[in-house]
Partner chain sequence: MTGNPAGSRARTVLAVTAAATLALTASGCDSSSGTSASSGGVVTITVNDEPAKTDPVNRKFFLADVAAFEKLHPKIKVVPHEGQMDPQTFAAKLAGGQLENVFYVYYTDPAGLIAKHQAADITPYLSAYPAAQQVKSTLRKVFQDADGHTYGLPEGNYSMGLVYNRALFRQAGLDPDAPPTTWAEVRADAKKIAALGHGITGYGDYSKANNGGWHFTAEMYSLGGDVAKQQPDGTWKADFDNATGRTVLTQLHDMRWTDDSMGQRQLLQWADLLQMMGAGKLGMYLATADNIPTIASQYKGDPKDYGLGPIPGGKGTLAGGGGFMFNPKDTPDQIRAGVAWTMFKYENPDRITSGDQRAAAAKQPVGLPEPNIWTGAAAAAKTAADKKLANEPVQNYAPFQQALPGIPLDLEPPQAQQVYAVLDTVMAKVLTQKDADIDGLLKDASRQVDSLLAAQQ
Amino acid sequence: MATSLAPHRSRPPTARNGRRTAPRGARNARLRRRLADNAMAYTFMAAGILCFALFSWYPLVRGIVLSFQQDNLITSPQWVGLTNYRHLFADPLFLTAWKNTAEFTGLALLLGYAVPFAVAVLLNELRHFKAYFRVAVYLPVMLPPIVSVMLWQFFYDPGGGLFNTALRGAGLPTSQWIQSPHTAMISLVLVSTWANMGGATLMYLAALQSIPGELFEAAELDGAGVWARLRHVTIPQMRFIMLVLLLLQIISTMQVFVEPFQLTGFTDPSTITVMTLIYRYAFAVNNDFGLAASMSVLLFVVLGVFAALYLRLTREAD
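Any chance of seeing just this one chain in the form predicted on its own?
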């Protein structure tokens, strides 16, 4: 019986699933080559992560830690545990600020959600001069917020302001606008709606123009008027973008600061909001940044709920 005298050849190592695996030295060399080829990409990625961590994550963590401290940024901070939160819930302005913020958000959604949609529908129905009207609607967005607020401060002036002058010219009684607790909040909402209407209108307009024209043509052939097309074609096709804009507007309007701060200040209980109360705690009355940070953390938690809803909606759309 013949036997083979050829030397036994060792097979390359195999994994349990039967696939051949390269020797460790070859794998390391391939890894080093891959790192060298992508070194520039990893450098830019590391720089981006470092900047994001420094300017986004660190302030967030520092704010949460600060909410458990008593700190005026001059003396050494002292750990006080939940004392700041107990002070917040005992402050009568705490509930007032949240109530005013909720009222401002509700009114801002009522006007700032419906008016841009109506303007976008009108612009979409125009046959001529569309570009000019789009620029006219978007112009207020290009103004710095403080300039818009100061412009409306002149309009609301109880003496020689534009609105009271017009009312006197029409023989109607004048109003105190931002000086009266009955009209101050709606006056702030009007400023915010006017300043932010252009961006929302253009987003609605872009969504309107993405609707297939065949749907409108079929509706017109069926004898549908403007209202019927709006009800059966436009609104169902824009349901998603309307819901996303609703969440974004809630997140934005709950952080309102410039309008109440510039027009009514941070001491008027009828218009004090969460953001102006944070300013009051930190800079105006208490100089307690720990107390302001605890209020900020509560606002962060509330906004985080709406942000989570927004992310879930956009993820389902993808």
Contents of the next structure:
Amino acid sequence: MATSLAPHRSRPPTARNGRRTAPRGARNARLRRRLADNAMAYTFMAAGILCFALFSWYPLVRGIVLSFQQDNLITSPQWVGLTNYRHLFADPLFLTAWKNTAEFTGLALLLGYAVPFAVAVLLNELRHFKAYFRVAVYLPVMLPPIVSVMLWQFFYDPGGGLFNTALRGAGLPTSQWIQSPHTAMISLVLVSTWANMGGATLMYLAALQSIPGELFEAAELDGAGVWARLRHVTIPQMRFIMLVLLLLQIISTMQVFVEPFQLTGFTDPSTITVMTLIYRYAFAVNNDFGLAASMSVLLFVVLGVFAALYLRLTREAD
Amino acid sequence: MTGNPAGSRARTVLAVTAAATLALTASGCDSSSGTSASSGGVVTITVNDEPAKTDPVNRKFFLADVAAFEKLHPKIKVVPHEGQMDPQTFAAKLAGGQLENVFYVYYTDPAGLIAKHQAADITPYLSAYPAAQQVKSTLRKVFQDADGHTYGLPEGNYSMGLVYNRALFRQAGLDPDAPPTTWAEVRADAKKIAALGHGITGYGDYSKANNGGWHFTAEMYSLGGDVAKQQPDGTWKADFDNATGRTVLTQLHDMRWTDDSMGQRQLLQWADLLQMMGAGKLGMYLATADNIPTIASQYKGDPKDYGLGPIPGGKGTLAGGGGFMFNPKDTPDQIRAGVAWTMFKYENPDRITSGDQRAAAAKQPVGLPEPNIWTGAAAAAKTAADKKLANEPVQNYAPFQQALPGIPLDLEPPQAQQVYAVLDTVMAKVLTQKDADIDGLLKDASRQVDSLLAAQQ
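Now that the form predicted on its own has been shown, please provide the structure of the form predicted in complex with its partner chain.
What follows is the whole complex; the chain from before opens it.
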């Protein structure tokens, strides 16, 4: 023990200790000089911090405070402690919304994670019309989300919609798509996947193209086929970007709103999600912004876990 | 140059940036239009109800009225905003200070807004407008509190009936001059119309965006039922988990799933049925008279093809409408200006005849069977102008007009929009699920409505 402590005892005074011993006048002068030298930087920083504080952090803190209040934003708010949270846990729609959100996220990962990867691999293998297909895959991302959803609303129309017309033409049974509790969720996931796959595909494609060509050449020389190259070169090389995209996708799909709101509304228990339930609490049924804020805080906590994982992963990469 | 140039520069930069940031922040935050102040003796007020650009004729009329009003009142400037009231954003707009100085509300809202002191008291300003006394007292009372103070002015009034497609009636072998008057007849006629094929729906109904609950309420009223009932102690309770509620839903369920006369497409909202009617794909639906000109102008239907019958069942019909209230943050000058504008535009007996003339000249509908908001000489002027200038096929609305005096007009329930949102689920389930549990749906919705009504008492 004694030997292990020796180096600490012999350590020279720290900078912190050094500052403590410096005369007050010299310290102040140094501080003034440092402030003057960096005035411009601090000024610009202050503007940025002020904007962040006002438009990003204040709403966040206000939302957390609101979750402990009963507030319709009209009459004066009242402090109600944990009442909003108790109300949430007693509401049967609370569990339904989380279950539906988890189901949507799970299905969206199955489709929205695998499909862009497969499309990126295919695009990477293309010899001709590469630019055309890249644009074609990315086009839906450029549509405003509400436009995509309304387009699919037409496709899903159980009467004269595109899908059922095609099914009828092929002599196949038609579907109720978004109007049946058995098919509604997967129908919503299809819309979301179609609308968002372009971005993920391009990210995969960029990652694919950054893999050194020599690795593939070496694998080919060793007699590796397409599947073997995919398994032993592509996937291991892309493991990191796949993991990051997985987390980003979980974070974004758990906040799904436009698709269920526009296609099935905020009243259908078979497709109500956390975000549509928040809307329902705040605007549609309860007019209770405190209740909506408490649900938002819970979602924030859950997403915070995934965000922390994402940050840790990206920091490791740096 | 003396002193510390670096420090001086730093202070200048700091001051300029801080000022710019504050200015930027202030400009970013101040988007409220509800607090326009007077400047140079001119009072500025924001008002909503300006028709959208997709309705160019009425928009032109509106802007012409603004110009005429400003000419008459050179010290008032009116800033019009498009649209009326969106129940889903109203509370947020009100709370966020985004509400206009003069804003439109449905008859379901004034009581709550008055109780929460969210509308300005306009009583002192009304003495200048004796003509306002000619508006029906029942409608004026909607905007008054128990002490007789007035917080708004009624603008219009409607009652629900059955809009039907006369051309499809003829094709299905039905008499277009004798629309159904009972729900059993609606069901039978809807079957015959749907049997025409080509994607034609016999009877259409809503189940989304609060429209489903609104129609469910109208259907309950039509059978003598209710949606919420006031208790002896003054509180309200849900009143639809009963035999009438089951009859309404069972009928809809059977029309959808047994008869297949309601089409496969459901989760419809307001414009959907108008669109289907305009395209000649819908036989009947519950609506107000003013749907017919909208179907004709926006969805390219022929006004002659549509008829209006009384609400089936006829034991009651949903009556509603709206008017204008005044932002409680308005200054006295703004309230005075807002009342002057509302009286000029919406409650001006002197403009009844010229209004009909202007509409008729622009081929806008005149003569729709809407309940008159006026009494006395103004009512007589309205009736005479409508009769003289009618350009609508009024004979097609005769079944509605003849039956209307015998059907009680029932106002909407308290917290109507929230109640409708809950009832949307019930309608959606019945129309999209063959095995919908009607008893369970009614019980669950009733529990939710009870909780909503209790929270507001």
